[in-house]
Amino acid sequence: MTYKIAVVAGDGIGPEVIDEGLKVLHCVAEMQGFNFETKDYPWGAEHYLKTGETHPESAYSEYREMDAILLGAIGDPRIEVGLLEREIIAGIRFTLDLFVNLRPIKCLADHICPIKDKKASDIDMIVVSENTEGAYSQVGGIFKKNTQDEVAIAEMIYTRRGVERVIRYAFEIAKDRPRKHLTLCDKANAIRPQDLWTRVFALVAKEYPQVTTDHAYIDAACMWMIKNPEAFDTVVTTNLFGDIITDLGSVLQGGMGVAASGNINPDGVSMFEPIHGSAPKYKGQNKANPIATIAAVSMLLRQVGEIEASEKIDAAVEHLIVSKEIPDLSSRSGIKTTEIGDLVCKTLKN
């Protein structure tokens, strides 16, 4: 089996971690007998810089051709705010329907665990998030801008349709884990046309006996995610609270370091990143940890079916972090990123 593989390296560290990441598939992919093909695409802020283009239009087309999109980061201080992000990151989101954001959160290790009186076992939940509608569906804008009567507006979109596939695709995930509950995480009771999401859940729960159920109220969420991290199993949430949470569990789990994100479209081809930032002041300095690329690497092997070569990835890093073989998560670990993929290769063939 050979699979083609669209990578955007992106900005800042993305080159950096994207090789690492790239490294880390072809060793795996060796051992496991798979072949793969890899095509560059220069989108980011040098590309734009240089031929004043964020992302073509006749990409999309190539990557339907692909079996799977890697991102390495987005984002670059010389350019305005979001405008890389909107153009190329959003825009594959919504062009490609990406529509599920999935997140795994799991600690691998006691020593890295941040919480007090809580173990890595307490951590292990997987965020199921909207990816193509509510708050970011950019409708609205900003009216005499820079004016005393400046107004910004912006809407929350969902759609029933939306709304049900998300929440179908997470009860999906939840009955195949060991706990198989599923918590609806929204802001109904503020947010009245979130009530939406309360109705579809309750429905959808009926086609799923196996999976126990409950809710939560996004900021109550953040609150209980610290003080009772156990009693997450899966989550099923609107994009901005994905968002929100998600960098919270990082948190929990070691860090942005180790934090990977695949946005999927169960029907199509999907694109996996590590939630990081671009982080341009390490550019180049070979000191990014790119174990959420390779946990992002890991999550498109699960998504092609190549089952096994995923579990070993998994179990090349855990073993790496639960040693202390990489001690510290942070930039500031003194190990370099091209040392932390030969880390993870050395791993996986022993």
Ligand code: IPM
Second form
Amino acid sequence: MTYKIAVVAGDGIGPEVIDEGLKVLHCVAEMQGFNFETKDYPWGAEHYLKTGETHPESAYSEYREMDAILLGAIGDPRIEVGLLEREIIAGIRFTLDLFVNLRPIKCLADHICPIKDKKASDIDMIVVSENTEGAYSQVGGIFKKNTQDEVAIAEMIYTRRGVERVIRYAFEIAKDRPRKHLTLCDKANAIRPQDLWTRVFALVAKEYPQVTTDHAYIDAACMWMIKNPEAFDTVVTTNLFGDIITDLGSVLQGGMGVAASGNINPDGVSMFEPIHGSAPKYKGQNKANPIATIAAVSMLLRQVGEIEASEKIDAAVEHLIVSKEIPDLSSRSGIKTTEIGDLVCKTLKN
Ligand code: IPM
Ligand code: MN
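Instead of the form predicted alone shown above, give the structure for the form predicted together with the ligand, please.
Below, the chain from earlier opens the complete complex, with every other chain and molecule after it.
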């Protein structure tokens, strides 16, 4: 079996963490006896500055022929705020209809658990966010810009189809997890149209009697995630809220250096990426933690069906964190980006 993987290394620390992700992919492929081919795409700030192009349409038909996309990070302070992020990250999510954003939040060792009186085992949840509509739909704009009468409008769009498919996906995830518990997080008290989520959630729940359900307003969910993280198993929420609570969640699992995500289209090609950004200040210093990207590679392998390879990567990363061979998960630790990739490969082989 040869998997075809599109690689968008991107900006800042993106290329460095991608190199380590691919290093680990290479090791695990050799062990498990599968092959992969990568095709690099240059999208990001340098390419934009050189050519004026953010992300060409033509790449989409190429991605569709592949098994997965691996993305490093996008964003550069020299470029208009959010232009590259919208056109590349959100562009790929929307165009390929990657309607699920899957973000596991699992704390692997007690010594990295940041909450007093909680243990690693109290933090094991997975956030399923809607990924193609909501507040990121780009519907809206600015009227009478730079005048006293300026009006800024950003719509939140929720479609019945969009809400239902992501809720159904979340129930499917929840039913396969040991605790089988799903929490809907919204703000349907203040944003009344989110009542669509409440109603669809209740309807779909009837098809999953084995899954227990729960609800939390998003503000309270932020509080509970710190106060009682063990209350959460699977969470389903909107695009914007999911983006926010998973940064919070990243800290529960050791920081942005370890948090991975999958942008999933269950019937098509999916994209995997660390949830951190391009961190321009760490670029080229061999300091960034590549574990998030390595974990994204593990998620990619799980999605294409290489479950054993994925489990082996997860076990290696867990071992390195538990044993403190990787003592510090922040980019300020002394350990180098490339050393972490080497350590994961060495652990895989043992
Ligand atoms: C992320 C990012 C993106 C998001 C932005 C850049 C569109 O913050 O992947 O978490 O909000 O989803
Ligand atoms: Mn984010």
